[in-house]
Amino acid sequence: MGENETVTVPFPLEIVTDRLILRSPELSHAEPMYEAKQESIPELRQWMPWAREETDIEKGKENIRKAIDEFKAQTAFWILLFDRKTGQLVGSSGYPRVNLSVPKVEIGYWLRTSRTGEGLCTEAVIAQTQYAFETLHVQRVEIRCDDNNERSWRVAQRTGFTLEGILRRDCLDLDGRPRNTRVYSMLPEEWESGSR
């Protein structure tokens, strides 16, 4: 990238993998998103703040509107995951934190409970990492997660990210207790060498 170039993520965005279609959010996704979240609340409420706050479809629509606004403003890029064969919304991922001056992005993710254990999250993370390096030309991709959230950090390991460290008592968990945060990263040269 040239010195004066900036990274931009097009809206709408669509990335297709073997089993998934990754799409930027639309208001029409509010109902299937709400359904997926409601199915998964018991598993997600210990990790995701919204799993404790989003109680009805209207709040879900408000969150979709916010996600669309953030996408267009280039401040955060939530991406919804759809099963390519059935069209079912299976979860959400994306780049919730970006620093376009470096540029770098962080990938976040969750899957609906009935679709965990199929490797879909791994597939989505690989696709987004590829997009970040090959299309956005970022210099760093991160995954951060609660040290206790083993399912989440196993995805980072499976996709070839390097554990840089565990930030001890880095922030508070959703119950207000100090928690440790795992920080994983991948750099463009690691992606290109196929060290995943």
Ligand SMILES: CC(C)(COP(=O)(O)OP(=O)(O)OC[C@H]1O[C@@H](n2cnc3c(N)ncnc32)[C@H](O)[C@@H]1OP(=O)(O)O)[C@@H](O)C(=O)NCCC(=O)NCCS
Contents of the next structure:
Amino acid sequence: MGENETVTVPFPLEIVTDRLILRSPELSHAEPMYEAKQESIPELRQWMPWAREETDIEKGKENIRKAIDEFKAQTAFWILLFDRKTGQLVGSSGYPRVNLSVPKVEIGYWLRTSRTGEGLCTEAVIAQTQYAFETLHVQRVEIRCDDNNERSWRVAQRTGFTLEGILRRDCLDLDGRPRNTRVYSMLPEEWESGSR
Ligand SMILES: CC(C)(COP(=O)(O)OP(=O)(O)OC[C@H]1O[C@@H](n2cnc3c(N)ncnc32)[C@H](O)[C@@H]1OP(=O)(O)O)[C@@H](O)C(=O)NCCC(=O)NCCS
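Now show me the form predicted together with the ligand, since the one above was the form predicted alone.
Following is the full complex, with the preceding chain placed first.
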């Protein structure tokens, strides 16, 4: 990448790993997405604001349309995770916050409850980190999470990200209490040296 060049994330996007296919959103994903979210509300509602809102399939379609629009506009990149063998939608990840002129991306994720504990999120994060460095040529990949969300920050630790610090009382959690935020990052040279 030369100076002053901004990266572009292709749409549609597909990344294949050992057990997963990562795909940019399509309208046909609305139903399996709704089903996966409904199954996982008790676990998701502690951490994801949208899991506390009333929802239905129409709202699900609206969300997918928004995700497609944001992807095309290059402002946010939600990606859906599918089991390669069965085609089941197992969760979602992506780059919800980016700055494509640095360029840098942040990775976010959630899994349907019945597919946790298999290392699928870890596999998706590694694939997206690889894609970010090797195809998008970003300077920085970031993961941010609530200090109380241990399962989330363990994904960052397991994939070899560096804990840069804990932002004390950074914002409010979903119950309105001040929360500490963990900031993890990886740089291209760390990815290349295989420090993960
Ligand atoms: C965050 C979240 C995706 C983590 O799910 P997870 O199942 O713990 O993460 P992984 O898919 O990477 O699986 C790791 C677990 O599988 C185990 N595992 C099994 N096979 C594995 C493999 N091949 N590779 C890695 N881990 C494997 C690991 O030991 C680990 O279990 P442990 O925590 O008991 O040690 C999930 O808890 C979630 O959706 N939470 C709600 C949403 C949320 O908080 N999102 C983050 C907001 S910042």
